[in-house]
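Below sits a lone chain in structure tokens, taken as the form predicted alone.
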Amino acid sequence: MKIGVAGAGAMGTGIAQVAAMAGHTVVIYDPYETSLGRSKGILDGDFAKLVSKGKLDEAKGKSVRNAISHTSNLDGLKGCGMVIEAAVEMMEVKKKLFADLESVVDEDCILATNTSSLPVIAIAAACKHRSRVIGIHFFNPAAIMPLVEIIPAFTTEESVYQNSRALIDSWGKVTVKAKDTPGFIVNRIARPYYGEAIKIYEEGIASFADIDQAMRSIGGFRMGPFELMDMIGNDINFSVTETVWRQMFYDPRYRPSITQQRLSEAGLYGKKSGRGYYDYSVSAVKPEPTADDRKLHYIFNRILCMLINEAVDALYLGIASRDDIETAMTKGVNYPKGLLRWCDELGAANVLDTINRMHADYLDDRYRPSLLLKKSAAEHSRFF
């Protein structure tokens, strides 16, 4: 099957590499020649590294690299069995692209969007044949991260979902099914990891270094929230937070922070700009944590319970199955364990007690416990 990728940025280029490694002929479309040139350079470098590290022999590396072509002409996507869109996260851009794609691809071609937070059904609305539109959300870098969220819209035909998931599974990815709701699984459930961490900082309870240390040393997370936001990019993270918040009709659970907005406005995006929550200049010295053990445990417990509450609510609302929620958070953002299993370990009653105490202190619906968490606590039930 010929695979098309619409968008020659880092994500689109990574998706193309994954498809080519799985044996497909791939064509990357982008209207901008500069973007196509960068994509070619990235692929040349990546395949050279794979060969030098012995992951591909020279002949295989050359063959797979040659299976990927680039075009600035939309007609180059003719004959594709699937086209995956990886354009900028702007609804009007995506809708126009999908409408244009329909004019060149065959009627049985699956049209997929790699959107991380926009509604799949709204993108599909631009098409005459909405039943063939689906969300296929890779995580960055696509060639390395194992998780892919498969998001059928209300209008997606069941066979399109089944065929899409089977195809991505055959590429060696770990797939999970998500309902077409804001943030899907990962970007919805992970919001408190960033939002609650910033709130703790804004309240003057702890520094960036203290909060990161709490989540690493006590929770076993690979990166603390501020380190992770600086790696992702504060502009991107803020944009996703704001999008989810707006699409959830301004639910306080997903409320963005002024701190992150100010950093984004100032161009302090993190590693890619040289400064974010931390300074990444050559002469910079990273601040050391100073919080005592009691405070570190308080920070960890507060953020973890908010994450668990979000995961439990996602299960209650049918965003995804129990197992897919666990898989998404461990494979998509490398959490040390699934949040529902973590709830079982702590006990739903203990998690609920933490949430209720914060709700009583702040009188803010941000700390609204999930109905399923309340039910689990009352019945002393477990998720596993």
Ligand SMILES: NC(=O)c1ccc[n+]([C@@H]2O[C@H](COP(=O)([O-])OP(=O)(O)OC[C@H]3O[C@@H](n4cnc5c(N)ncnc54)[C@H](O)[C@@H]3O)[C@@H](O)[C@H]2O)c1
Second form
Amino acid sequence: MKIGVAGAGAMGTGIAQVAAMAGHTVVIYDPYETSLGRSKGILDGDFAKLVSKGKLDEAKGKSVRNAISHTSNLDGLKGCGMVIEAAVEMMEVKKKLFADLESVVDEDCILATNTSSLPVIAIAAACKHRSRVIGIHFFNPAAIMPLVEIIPAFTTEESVYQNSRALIDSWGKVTVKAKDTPGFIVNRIARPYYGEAIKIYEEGIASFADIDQAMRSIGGFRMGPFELMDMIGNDINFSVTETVWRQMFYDPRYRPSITQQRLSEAGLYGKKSGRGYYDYSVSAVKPEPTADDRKLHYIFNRILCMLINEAVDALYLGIASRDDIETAMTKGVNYPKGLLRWCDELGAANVLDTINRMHADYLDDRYRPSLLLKKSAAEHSRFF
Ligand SMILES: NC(=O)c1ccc[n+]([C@@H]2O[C@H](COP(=O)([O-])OP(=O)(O)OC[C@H]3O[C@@H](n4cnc5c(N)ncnc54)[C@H](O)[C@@H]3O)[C@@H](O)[C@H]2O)c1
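Take the protein just shown as the form predicted alone and give its structure as the form predicted together with the ligand.
Let us now look at the entire complex, which starts with that chain.
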């Protein structure tokens, strides 16, 4: 099957590589020649690396690379069985692109969007045949990250969902099904990892280094929240937070922070700009954590309980199944353990107690326990 990718940026290029490695002929469309040129260069480099590392033999490397072509002409996507859109994150651009795509592809071509934060159904609304539109959300870098969220919209036909999931599974990815709601699974449930960490810092309880240390040393997370935000980019992380919050009708649980907004406004994006929460210049010395054990446990417990509450609430609201929630957080953001299992280990009553105490202290709906967490605590039930 011929696969189309619309948008030759970081994600489109990575997705094309995954599809070609799985044996497809791939056409990447982008209206901008500079984007196409960059994408070609990245693919040449990536395939050369795969060959030099012995992951592909030379002939295979050449044939897979040659299976990917680039075009600035939308007609190049004619005959595709699926087109995955990975253009800039702007609703108007995506809507126009989907409407234009429909005039080029066959009626049975699946049209997928890789959007991180826009409603799939709103993009589908631009199409005559909405039932063929679905969300297929890869993680960055697409060639390496195993997780893909499959997001059927309210209008997506069941067979389109089934065929899409089976296809992406066949590419060796781990798929999960998510409801078409803000942030889908990962970008919704992970919000407190950043938000609660910043709040702890803003309250003067601990430094970035202390909070990072708590999550790494006690929780076993690979990166602390501030290290991770600096890696993702404070501009991108802030924008995802703000979008999720706005789309949740300003639910205080997802409220962004002034601290991160200021960093983003100042261009202190993190690693890519040389400075974020930490300084990445050559001469910089990384600050050492100074918090004692008691404080580290307080920080870890507060952030973890907020994450668990989010995961439990996502289950309660049917955003995804129990198993898909666990898979999404361990494969999409490398959490050391699924949050629902973690809830079982701590005991729902203890998690609820932490959230209730914060609610009493702050009188803020941000610390609002999920109904399912309350129920689990009352019934002493477990998720597994
Ligand atoms: N970067 C991430 O971490 C990440 C992760 C998952 C999903 N996404 C989503 O993937 C999409 C692309 O993100 P990215 O990081 O690759 O962005 P990017 O800026 O690297 O690439 C965007 C590309 O879109 C192209 N483009 C602009 N207008 C277009 C049009 N009308 N038709 C086709 N292409 C057009 C640009 O030339 C550019 O090549 C976005 O929807 C984003 O939300 C990004």
